[in-house]
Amino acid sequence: MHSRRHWLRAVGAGWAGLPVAAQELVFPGKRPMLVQNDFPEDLESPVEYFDQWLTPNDAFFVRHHLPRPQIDHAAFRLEIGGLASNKLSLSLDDLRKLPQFKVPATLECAGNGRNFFHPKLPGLQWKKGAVGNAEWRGPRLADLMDKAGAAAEAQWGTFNGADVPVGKTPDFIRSIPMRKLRHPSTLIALEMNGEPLPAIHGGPARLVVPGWDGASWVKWVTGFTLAAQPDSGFYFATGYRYPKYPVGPGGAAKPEDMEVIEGMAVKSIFVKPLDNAKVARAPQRLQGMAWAGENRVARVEISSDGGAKWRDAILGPENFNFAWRSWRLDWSPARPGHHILMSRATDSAGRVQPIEPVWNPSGYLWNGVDRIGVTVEA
């Protein structure tokens, strides 16, 4: 591992203009990323990669619970069983022959922003970059279930992938309720941004559950079972749950008071300028992205005086459920010196990005107003 790290650092040194931390390790098919873990890969996107609406595949974050599997595309099968009258075993060609649909959707890890909670929590210390926006393409889950003859009593789909447990780590299995599986935007994605779905992002086929947390988007899907009840395994019955009632910082919630995470929070971030940037005392174009789970972004506001006053940013033309939206605002610094800039978003359901999100014992759903420091040079 020591020699491997040194070799990867040497390869990464050729990428100019990026933070040193982003040059530490390089992975095939990826730009330099902020490495949370190198095996299995957990790779965070530097914020400067979010300068376009669709996040390029080579800049998109990666979250793996188990080592990435090797899949023979020719032998691949998607098995559909359980409460179904016509159990299916579909090849990739079979899946490609079905009607294909495109859905732009933002994918975010539930733990994105965990690093900002106080007191600190165990787990990957994501900051802002465990998120990305892509255009996903593939057959609809509703069409697959109709083809399989889903029974009326089937209320859940339980999904498994080709990744296998290591040691005592449980298998990664998730259940999705029928109301979401039947949504016309829920897909088995075969493409990402117009390219075959990369293996590092769950290729050749992954579940896409727009607006929901990344744990729901099961990668390397090899099958799903239609059932009357959800799975009882760790990653659904215990993991990726959030307290029904707020607990104080450092507190604990009773297991019976935990519920499954579904739709993600409303959130915005700065993309330009970067935190700790130095800028001239001249008009500056502030830019960023905002997203809101299953809802649309309705408003983004910016403050340059610690939240005393807020100005509306101009929203980009992208206006979709599930996908993030760009924003911009021209700011003329009133004085030289250090400034704290803040952004907050409001979504189509009226949810407002809070000053401080509710602390929770797993460090999920951080969505506090984004803050960056900028020094205006005299």
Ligand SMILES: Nc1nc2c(c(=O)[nH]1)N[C@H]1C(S)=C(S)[C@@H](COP(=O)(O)O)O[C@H]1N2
Contents of the next structure:
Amino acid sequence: MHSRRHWLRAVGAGWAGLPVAAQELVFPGKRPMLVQNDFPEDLESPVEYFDQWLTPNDAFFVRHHLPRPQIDHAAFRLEIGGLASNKLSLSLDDLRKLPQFKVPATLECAGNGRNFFHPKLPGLQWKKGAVGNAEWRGPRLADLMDKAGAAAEAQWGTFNGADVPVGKTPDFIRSIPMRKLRHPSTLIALEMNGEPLPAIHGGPARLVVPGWDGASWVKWVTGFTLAAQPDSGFYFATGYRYPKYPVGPGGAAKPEDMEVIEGMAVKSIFVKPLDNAKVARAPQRLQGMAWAGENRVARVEISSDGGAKWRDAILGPENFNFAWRSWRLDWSPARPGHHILMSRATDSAGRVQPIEPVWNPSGYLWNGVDRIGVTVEA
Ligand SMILES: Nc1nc2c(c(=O)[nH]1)N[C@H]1C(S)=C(S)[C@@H](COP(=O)(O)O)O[C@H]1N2
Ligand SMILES: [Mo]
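Mind sharing the form predicted together with the ligand? What's above is the form predicted on its own.
Following is the full complex, with the preceding chain placed first.
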């Protein structure tokens, strides 16, 4: 099914910029992916892989800042230190013996959709596929902190992974505030979609911070430190920040006017038909996904006339905070020729997917109304 031809077709759908050699790389345990970077691996999922509510592990996007570390599972320890009365060093078996919780949650890179901003920005040119939805399983952060005797003054947990700095790229370290660490859905995942967490997704253990941007979901976690203050390193104090007030396209923001990205935006995309598809002049089932960070998806509307009229799509049965929701709508094209189809989601907090997301200096949180072009054959 995933023949080379299929793959090149997916790649060809908008990936003309890369040399052919890069397009032809195959990654163990992955279907053909849109290769943003071959090493360290940055792999985008073609939209057609989003035809199931749970994104299979072999179809899930990958974002690494640094080369993937090798981890000896027998020697693995999760160290909990800092403001805690009972500092811990836990093996994988210790982690597996704690109560385990399952959380379906959508993981999206803050830079997903960067390619659609004008003016253009440096950084990985993700389009629609730096996102996926999986069922994560493992112990709760709250239980780990209780076991470690977290002190009342502890306001932040600072997480490090086993990846190490290379050249000018600093260590990937992130801090998470206590209110989110204490949330019952915040986990150290040992499993993804019922399988041991794959090494490329942070195995044997990663942080799962449902509804928050991917940068919070530290992979290959080796431990965390509880403190009154967050980390002052690059990836928390400088990187992954968003302006408090819009700076205008091409503008710059002062560091003190930037804030950490936490919960993600409301957003929807088409999965079927694919952009630029040719379809028969017959009823078409339009399908897609919608998600809303920490909120639920309340509504998805579809336009087939460039946004003049909108019709409500039917929302899928899986309806959770943190996880995306499928949607569908049957559409009977009234005439042959080219049509612009648009999808717009609204969440449980009343946020609506905008036509024009706020331009920002790192190209984060693109959530513009999705649009595809479809040609109906005469
Ligand atoms: N240790 C470590 N954790 C990390 C990263 C990283 O480079 N190193 N990248 C982060 C970013 S920016 C994203 S979007 C997600 C991607 O997770 P995935 O590769 O499982 O899709 O992992 C996050 N966790
Ligand atoms: Mo990311």
